[in-house]
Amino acid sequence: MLVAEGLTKSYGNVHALRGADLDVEAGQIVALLGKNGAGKTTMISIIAGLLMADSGTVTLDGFDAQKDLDRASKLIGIAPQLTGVYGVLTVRENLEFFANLAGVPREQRTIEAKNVAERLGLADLLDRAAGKLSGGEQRRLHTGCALVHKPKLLMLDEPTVGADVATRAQLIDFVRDTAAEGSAVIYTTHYLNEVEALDADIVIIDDGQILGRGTRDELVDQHRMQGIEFTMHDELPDSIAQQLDAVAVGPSTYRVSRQIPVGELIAGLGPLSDQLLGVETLRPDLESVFLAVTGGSLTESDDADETVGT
């Protein structure tokens, strides 16, 4: 369905993409890993056609989606991480006015935009103004806005951020049914938990470059590791980390991505040993993945947006 091959874009001297890669089949759902600035945002709106790449080339549906935008809008929902919905039109008006948008003949709006709806538990909310809806139902809606004209390639950038429990959970069920019925899905994330729900496969992108693809299975026995992750009273000197080989994952917590004996550590953390709270030993996951082919954490990244360009 989508093809894109060895995308760059630059901003002066900031490369935001050096040469990515990324395919998507239809009925696949891709969940895009990596942190703020990764390139993540950069990629989706070269995709969709926001943006123009510096080289490289988007292949969507067999065509050159560059050179057809129009052709490629029709094909393609996206949902920004920042929730665009416009408040003084109802939930209805929303979903017609973005289904008119796509293309969707006059009589089948309205039909559309109540099957989106109900799927997306705003059914007895549609003749309300999207203004006057919670959080939730905004997040809901805007995800609704991107797919009522049932585009075959999805993008959701971050769909679940600030979202409660209750949204969370029908958003992702609302995209496994989306991917089911055909729908290509590209997903970002910072929520490694929504990536497993969705049974995603995985692509880590990390300063502009893919560094890895496959099952969440497949990435942990290629990059399984051995090691400890420790957590002090308070900050390591830079000395000692980088003597330790640790890296920080969170607040005064570290990883030391190699096996070590808990005496080694004490000996090495030397006067510091007795601020240290806490060891566990490393299991394979995907944030022990993560951490292996970028050498940071994804849980680091914040829930801030990551601007065009970055």
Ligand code: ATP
Second form
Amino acid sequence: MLVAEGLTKSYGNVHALRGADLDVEAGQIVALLGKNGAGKTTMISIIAGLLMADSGTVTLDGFDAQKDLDRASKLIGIAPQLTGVYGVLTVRENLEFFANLAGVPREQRTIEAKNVAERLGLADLLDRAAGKLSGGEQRRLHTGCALVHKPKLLMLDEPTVGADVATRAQLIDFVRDTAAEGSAVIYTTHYLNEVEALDADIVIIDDGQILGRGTRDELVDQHRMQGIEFTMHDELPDSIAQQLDAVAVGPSTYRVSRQIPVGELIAGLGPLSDQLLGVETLRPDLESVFLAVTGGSLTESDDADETVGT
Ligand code: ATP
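Same protein, different form: I have the form predicted on its own, so give me the form predicted together with ligand ATP.
Below: every chain and molecule of the assembly, starting with the one above.
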């Protein structure tokens, strides 16, 4: 459905994209995962034709999307980060307006607007002005406007920022349904739990470059951090830490980057073993993958990483 190749974009001396590739098939959800400023918005803005790339190509269903923006815009639905619904129009009018822009015939617009409102929990609010909706309701409407015309390629730029847990779960469910019905979806986020809930193909972007791609399990397998962590009552003498290949990762907490039996650890600690407070096997997760691939943590700046129901 989408093949983007070699995209570059600079804003002055900021290199927002440095030769990034992305392809998405019909029915597939790709989660574009990256820290603030990684280049996610720039990438989807270029794919949507809202921004010109310095170089690179965007092919949609086999045609050059950058050369035929009209044709491309009919296939694409995009919900940018900032909510963009019309406050004076009702929920129904907003949905029908965006469906109309995408060329959906009148009768079909009415049906689709109702359908989307129902699926996003807005059915009782169809006749309310969008300006009088809560923030979470506006978020849902904003997303609804991007997909009311059943785009072949749906792009959602951090759609759950500022949304409560229920709204997040509702959006995630709708995105999954939309893909199941055949749309290709690109979903940008820095919330790891959403990526897992979407069961998406994960693309890791950092500093304008794509650094990894795969399902959660594939990435975890590729970048699995083997080993154990153990905590002592006091700091270990350097000589013992070196003997065990143990690296300090916290106050009196050490990591050994291989699986060693507890017996071997205790033997290695010798008389200090009675100071051992706890041993933990390292559990591979997406956060550790992100750390291994980009060298930086995703959750440092992510204070809203709440549980998402599916
Ligand atoms: P976030 O998660 O914060 O939304 P992002 O991954 O979407 O980040 P982009 O918005 O694509 O990142 O930004 C990539 C880089 O380009 C950043 O360094 C950003 O400051 C810079 N940038 C983006 N838009 C502009 C602009 N209009 N002018 C100058 N620099 C820009």
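Numbering follows the first chain given and starts at 1. If you superpose the two forms and keep the largest set of C-alpha atoms that fall within 1.5 Å, you have the rigid core. All figures in this text were calculated on a predicted structure; none of them were measured in a lab.
Colleague: How about Ile240 - superposed on the rigid core, does its CA move between these two forms by 2 Å or more?
Modeller: After core superposition, the displacement of the Ile240 C-alpha between these two forms reaches the 2 Å mark, so yes.
Colleague: Would you say Arg258 moves its Cα by 2 Å or more between these two forms, aligning on the core?
Modeller: Yes; Arg258 is a residue whose C-alpha shifts (by 2 Å or more) between these two forms when the cores are overlaid.
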